[in-house]
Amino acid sequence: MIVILKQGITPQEKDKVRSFLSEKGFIVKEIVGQQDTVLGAVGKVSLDPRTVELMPGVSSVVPISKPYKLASREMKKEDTIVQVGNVKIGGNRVAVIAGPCAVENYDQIMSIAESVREAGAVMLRGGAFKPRTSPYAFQGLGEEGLKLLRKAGDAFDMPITSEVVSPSDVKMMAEYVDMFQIGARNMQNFELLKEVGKTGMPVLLKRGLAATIEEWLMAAEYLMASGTDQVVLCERGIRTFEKATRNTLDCSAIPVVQKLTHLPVIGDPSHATGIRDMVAPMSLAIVASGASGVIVEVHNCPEKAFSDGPQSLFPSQFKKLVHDIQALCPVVGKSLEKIPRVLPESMKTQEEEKKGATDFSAVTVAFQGVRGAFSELAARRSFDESVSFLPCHSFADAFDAVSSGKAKYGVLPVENTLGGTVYDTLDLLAMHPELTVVGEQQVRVMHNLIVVPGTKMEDIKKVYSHPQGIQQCRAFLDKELPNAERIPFFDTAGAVEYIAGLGDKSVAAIAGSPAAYYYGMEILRQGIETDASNYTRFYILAREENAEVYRSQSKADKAALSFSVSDEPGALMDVLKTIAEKGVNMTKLESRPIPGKPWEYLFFVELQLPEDMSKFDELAEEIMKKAVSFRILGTYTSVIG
């Protein structure tokens, strides 16, 4: 049952509840939503729920009809995220999980660790135990395997997950890897389940050959009712008739598991390919379905692996992967998961030894716009779920923010795909020389129609939003609501807001889902946008003294500059010559008048990075010999669309 509780209730009512629940025999767990707070409680005993129902503090008691009780979407409304070492899985984030199937020795688990480091991935996998069919193969090096992959992911600072087979070996993993994985063939080892979930660590749930997705969700719950909330599904294809391919890549199971559970949902397309030209593919087509990660084999030599090479990546093909599945995410309104490399001691304050170089707790972000605003969106895939955000009126006040130090960070839009660059960010960035760029983040901007709850088309009177929104949305406007007047709005939403406030159901607005969800509207069409090709580019902004614990998430590859030039004939083609002459790629460049000269201009000019850095440093030393004035307004990892 699951056991609503008042907002209003006291610490001491909310113990009484969980006292009288536990005593009668059942499982009990406190659940803290955006709306409610809730205690689940699970177990074998019967108790008529009026007898709860009438206690202080509780608002209500709802039966759970799903046989999973702890994993149902029942329980736990929120998406859950497990927390994997600094690695986070689930939400709007996209994990990649890479290594190789089995450990073969020092050497090959270091180099393909690098690599994978190197490339983006943010968790370790590789074999120790492996359960294989035939009695003759290679079984893995055991605990001397789990100390070698240990120690990788120690050096290249990555949490690790292997997977365990017995009950008895489940203490002594527990001391090397992050993540405990629990293989196909023993998804219905319900005493391997139970000891792995005594343990409360995380743990990564692959599907088994046949298994049903509810038999799959039932091995959840053993885990779950035995000690762990931490549990990540994977799906890694499942016997088929079809002989094509290894196993069949049932992708459908994981929007159907996620409407069903709030457990984070992977793919392993290694397993369910068991081919590696497929693998690549089929991982888009993971990520395309909503799933929270990717767990993909890499090997630095297949032809010589101890098992499974014909399925493993090439570390170039794994880049490559990665390189794709980043640009996929915006699509799917997700972005990929990141960790931190290694900081120089030097740069760690005391605080971030305790806390950790991306510990972004007490952090606040500025961003322009009310809540709900596509803004608010990029800042929230930009951050963790430990940040506080900073709704600001206008774009200086979002920089006045950041600025004063009254925020952290700040994230404002620099261009959209339909509408151009957005010149306010650019002239603000201008008068803040103290601001740097440390981040990009893109956004797909869906519109649709918002109304209040309850409205019909043929309600609609006045829709409000944004210029750019209606001028987007004009071919469905002129089609579905010809007649309704199309009222301007300082911003898309800020006029959820406003409609929200006046519970009028002849008025409509434009904008994004989550200004729906958070101004309790209901959304009436979804994707109303005639371009769908319709993205919007962010920076992330901060002080210099904050610009290198956010950096340090991964290696930047592209650099913002700005410039001005002597008004004398060729100056401008001359800095642009050097820019080609040193082999590197500018990727943007726009003009801006300069406040207070009249018909003179600041250059601003996006570069990707090249490999060697030291190009970029004398880059920008001629730059600056032939520039009047001269900027590095960041460097920073781009967003690939």
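Since the structure is predicted, the reported quantities are computational estimates derived from the model, not experimental observations. Residue numbers count along the first chain shown, from 1. The term rigid core refers to the maximal set of C-alpha atoms that superpose within 1.5 Å between the two forms. Compared with the form predicted in complex with ligand PEP:
- In the core-superposed comparison between these two forms, residue 17 has its Cα shifted by at least 2 Å.
- If you fit the rigid core between these two forms, you'll see the Cα of residue 53 move by 2 angstroms or more.
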Second form
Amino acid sequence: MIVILKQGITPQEKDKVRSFLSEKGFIVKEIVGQQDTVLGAVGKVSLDPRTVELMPGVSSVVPISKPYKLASREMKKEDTIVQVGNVKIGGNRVAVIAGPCAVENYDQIMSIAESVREAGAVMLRGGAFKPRTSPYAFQGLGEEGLKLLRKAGDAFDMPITSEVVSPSDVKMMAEYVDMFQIGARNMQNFELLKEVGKTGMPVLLKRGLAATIEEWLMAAEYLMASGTDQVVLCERGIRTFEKATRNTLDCSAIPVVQKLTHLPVIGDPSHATGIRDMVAPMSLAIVASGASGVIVEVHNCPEKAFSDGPQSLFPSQFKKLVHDIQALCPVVGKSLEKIPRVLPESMKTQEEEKKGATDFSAVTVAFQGVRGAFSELAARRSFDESVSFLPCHSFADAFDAVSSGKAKYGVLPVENTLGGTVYDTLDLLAMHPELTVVGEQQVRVMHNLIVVPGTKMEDIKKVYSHPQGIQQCRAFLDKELPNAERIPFFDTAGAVEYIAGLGDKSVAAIAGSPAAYYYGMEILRQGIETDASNYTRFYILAREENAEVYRSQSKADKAALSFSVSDEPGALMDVLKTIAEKGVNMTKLESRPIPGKPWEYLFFVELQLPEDMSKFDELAEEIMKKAVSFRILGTYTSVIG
Ligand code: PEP
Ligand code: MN
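Having seen the form predicted on its own, I'd like the form predicted in complex with ligand PEP now, please.
Now the complete complex, all chains and molecules, led by this one.
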């Protein structure tokens, strides 16, 4: 049962309820949600809920209808975010776990770890105990394999996961792994589940070959009832009559499971298909289905792999896959999980040393707009939940906030796929040489018709939004609300705040869904933009002294530059030619007037950083010689798409 506590419950009252339930034989867990704090009580005992309902501090008692209790959404509305080392799985993230089927030797695991980390994996997998169909097949290196996996994880700064097959190995394995893996064949090995659950450590629970979703969730319940609440579910294909693939990937299980449980679910395209060529498309299908990540087998030399070679990706294929997943993320409203790189010692302040270099708590992030703006969404995706936000009235205010140190970072739009470049950001960047671009974030702009709760289409007489919002939803407005007056507003989320203040059913606003949530409004129509490929790209800005902490999260592969050239024939051409001659790919070129210098221009360029950074340094040096002014605006990790 779920015991919902009153907001004003005293600690003593809470203790009383808790001890009462424990004494009756229940396992009691406290869950602090956004709205309510509840005590979840599960156990074999039966108890008249009214005896609990009458206790001081208790608001109500709700029975859980499902056979799985601790794992159910009824118990906890918010998504559980499982933390494995520095990596988070769940919520709005897509985590990519990769590695070989089995650890084979030192060189193999080191080489694979290096390449998957470089490509963007956040966790390393590798079997040391392999439950093989044949007793004559390679069974894994055992503890020796775990030692090697640990070494590789530490060397490349990734938490590790490996399969546990026997309850007697649990204690030993806990010394090495950051997350246990329960294999498909052991999903209902209840003694194993209990032993692993007792450690309280994170567990990756594969779906059994012939398990129903309910059986799978009951297995999760075993783990949770034994002591861990850190469970990640993994859909890895089920047995069907189909023989074309090794198993049948049940993508539809992903949204089903997400409805039923608060636990994160990821997918394993490798064991689901058993065929290398199917791994990338099925990975994308898993992410498109709403999963919190994928676990993929990668091998440096698949043709010689001791196990599962035919389904293992080559490192280059894996790299391409991570890029594709990253491009898909904004479509499903997620961002790719990254893990911090180790900061050079000299870059760490004492405070950071204490907290861990990329702990962003107590960090303030400035953005332009009111709460619920797309910029805030971009800011949320760029940092974890611990940061606080500073909404700024204008772009200039947001730049000033970062410049003055009021905010450590700023998130400002630089380009929209339909509206083009956001000139304000480039112009202000030119005026703030003390700021640098440290990152890039991409957000899908999905517009909604937002109204006062209870409003119907026929009530609406006026629609407020930013002119771009109105423009981008013109086809919808022409068709569905041809007679409604369209009123431009300074900001999309601001328009929602405004109509919320009016509380009038004759007005509506067009904005993103976070704005509706913030201001307690209702979404009457979702996704009303004419063109669904509507994305905005944001720069993450910082003062130089805070740049490295953000940059350290991933390897930069893009640079932004600005320069001006003398007013003579071929001057611009000369700089662009240098870029071309170095074989560097230019991805954007923009020119802006220089204030106070009529008809003179500042050029903005974005480029893909070459693998060999010395080439970029040479390029920068040459441009500096040819240009009148030159500045590296920043280097950062690209968000493709
Ligand atoms: C594995 O991940 O290596 C594995 C054996 O997976 P499954 O248990 O899903 O077959
Ligand atoms: Mn395998």
